[in-house]
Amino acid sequence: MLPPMLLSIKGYSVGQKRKLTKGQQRRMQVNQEKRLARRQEATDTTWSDASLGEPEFGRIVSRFGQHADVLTEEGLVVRCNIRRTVVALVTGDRVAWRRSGELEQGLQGVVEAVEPRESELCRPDIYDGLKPVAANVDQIFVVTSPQPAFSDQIIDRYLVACEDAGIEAVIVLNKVDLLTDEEATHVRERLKVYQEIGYRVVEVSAHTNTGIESLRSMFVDRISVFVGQSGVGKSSLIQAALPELELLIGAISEGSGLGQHTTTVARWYPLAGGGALIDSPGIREFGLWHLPVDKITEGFRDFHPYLGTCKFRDCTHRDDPGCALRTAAEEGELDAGRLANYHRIIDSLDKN
C-alpha cells in the first residue's frame, strides 16, 4: 500500500485524472509545436539555387507546416517545401515558386515569395490573437435557414465580420421549401432590409433544387467561402450547387488517406466553371470579441449617414440625448431591428 503522503499530490488523488489550465494546455502545445519545427528543421529539403528552375507563379492549395500543396499554371498540383522567410502563408495566396529538377522527400520545388493580398480573413485566437486562414477571398456567402432557426442577429454578426474583412458578403436563405407562410412572410420582410442597404439575397433549396442554378452562377471567377451556423445546411447546398466539388474532395481524401471530414487546415477547391472555393472548419464561424466598438459600429453599412451627427462624442447610441441613430431608427430611416441586434453584439464583448 503507498505511504499517505503519496496517496494526494498537491490536491489531485490517485486514480483521479488530473485537469489541466488553459495556460497548462498551452505550454504543452507550445513545446509541441517547437518539438515538431526542430524535427522539421531536421529533416528539411534544400536545394542549391543551381538545381532550382525559373520563378513560376501559382496559388496556395493548403498549408501543412513548412510544406505547402500549390496550384500550377498548368493546373498540377505541386508539393513545395516554403523558405523560412516566407511568413504567414495561407490558402488563396498567390506565391512565386520554383521548381526542383529532382524529387527530394516527395517535394518538387520551394515557395520564395508571396504577392501582396486583397483580401484577408482572419480568425480570433483567444492567446495568438488574428490569426489569417485564407487570402484573396472575392465573396462569403452567409446561409441561414428556417430550421433550426432563422436569426438576422447571426447575419448582422457575419456582415460585421465581412465588413471589417473587405469581403463582399451574399445572404443564402436555405430551406426555402420548409418555410410556412407566417415564416415566410417574417423571414422575407427582414431580408428585404438587407436588399435596401446593397446586400443580395438568393433563396434556395438543396432538397428541391430551388434558386440552385442562380446560386452557381454566382461562382463563376469568383474565390468563395461558405460561412453560417451550424444546421442551416452548408454541406448540402455545396453539394447541390457544386457536384464536380464532391468528387475532387473524394479523390483527395482516397489519396491523402484522410476522411471527407477530417480536414483541419483550409483548401483551396478549383471549380470546373472558373473560380474555387475555400474550406475549412476554422472558417466558417465567426467571433467578433477580437474587434473593438467602433469597428462594429462602422460594420453596420447603413448606420454610416448618421455617424459622426450625434450630440455627444462618445454617444453609446443607447439613450443618451441627441442620438441620431435612435431618432433615424424612431422616425422610420433606420431599422429598428438592426439597431437592437448592434446593441446585442455590443453586449457580447463583454461576455466574451
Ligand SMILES: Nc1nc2c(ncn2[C@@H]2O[C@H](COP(=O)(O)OP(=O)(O)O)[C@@H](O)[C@H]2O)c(=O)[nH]1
Given for the second form:
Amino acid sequence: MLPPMLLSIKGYSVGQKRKLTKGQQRRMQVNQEKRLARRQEATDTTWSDASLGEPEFGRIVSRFGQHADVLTEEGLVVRCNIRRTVVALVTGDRVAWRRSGELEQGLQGVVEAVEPRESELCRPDIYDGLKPVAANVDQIFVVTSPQPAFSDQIIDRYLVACEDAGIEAVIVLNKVDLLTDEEATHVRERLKVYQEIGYRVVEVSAHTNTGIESLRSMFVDRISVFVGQSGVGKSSLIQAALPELELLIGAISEGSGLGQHTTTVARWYPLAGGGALIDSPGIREFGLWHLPVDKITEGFRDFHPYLGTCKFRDCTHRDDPGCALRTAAEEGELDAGRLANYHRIIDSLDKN
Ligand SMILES: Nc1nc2c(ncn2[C@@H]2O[C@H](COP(=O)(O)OP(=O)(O)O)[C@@H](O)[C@H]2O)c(=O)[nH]1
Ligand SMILES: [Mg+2]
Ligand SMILES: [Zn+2]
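Show the same protein again, this time as the form predicted in complex with this ligand rather than the form predicted on its own.
And the full complex, kicking off with our chain again.
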C-alpha cells in the first residue's frame, strides 16, 4: 500500500486510473520530493484558494503535527491541515479556518490564522526549551490532598507557575473524607493563608461528593485545567465533577491504538453549560520547571507590597540587613510559611 500522500497530485488522482505522461510522472516525482523535504509547504500547495470557503471561526481541539482537529461554530469537529504560515498552534487556540470543497487526504479544511493568545501554558522540552501546550486557559485548579501528603510547598510551586502564566488559580483540597482531626487544624490554617491573599479555595471529596456541586459551578463559561501531583485525585475529580467527560477522557488517554500522541497531546472538551476543560497528562503535571529567581519572587503575590523596599537592591530576603520581607514575616504581616517555601524553591534551583 502506498502512503496516502502518494495517492494524490494536483489535478489527478490515482483513483481515476488515468495514465500519466512522462512529464506528469516527472512532475509528480519532483512534487513528491518537495513534499518529503518540506512537508508543510508541500501540503499547502494541495489546497487551491478557489476550492476553499470563507474563513470561519474555530477552536483547536487537538493538534497532531501538521494536522489539527478544529471545533466549528456548529459544534462539529473537523480535521484540518495547518498552513505553513501558521507557526504555532496548540489546544485552545482560536483560529480562522476555511472549509474545503472536496475532501483531501481525509482533511476537511485548512487552518489559516491564529488569534493572539490571552494566556499560554508551557512545559519544558528538551529540544525547544519552553513549549506551549495549551492556549487561552483562564483558570487552573491546583489539586492537593491529605493523601499521599498535604504540602503547601507544592501548592506554592504551582501558584508561582500560575502567576507567571497570568492564569487564575483555584486551590482544591480533595479527599476531605480522609482528613483526620489533627491534620484538619494544620491544613485549614494553611488554606486560610491562601484565602487571605486572594485565592479561591474549595474543599471536596471525589468519593463522598462533598463540594462537587460548587466545584462544578466554577466551570461555567471558563476554560479550565487541572494540575497537581500524581495520586491527589485529578482523574477522580474530573470524573465526579464532569461525568459527561469521563468516557471521552478515558478513551483518549488510556486507550490503545492512538499512538504516542495520546500521552502528550492536550485536548479541548467543551462543557454542556458553556466553557471547556483542557486536559492531558502533560498539562496535569504543569508548572514544575525552573523560572529565573525574579519571576519566582514575583510569583508570590503577597510579597508584592514589599518588593523594592529592602535596604539592599540585591537582597536575598534571608538574613540580609533591612530585608522588608523578613521584617514583615517577623511582625506577622506576611506569612512566614510562604517566605520559607520561597527559599526552599530558590534552594532547589541552586541544586540544579
Ligand atoms: N478517599 C478518597 N480517595 C480518593 C478521592 N479522590 C481520589 N481518591 C483515590 O486516590 C487515588 C488516586 O486518584 P486519581 O484520580 O487516579 O489521582 P490522579 O493521579 O491525580 O489522577 C485513587 O485510588 C482514588 O480512588 C477522595 O476524594 N477520597
Ligand atoms: Mg490521573
Ligand atoms: Zn529582602
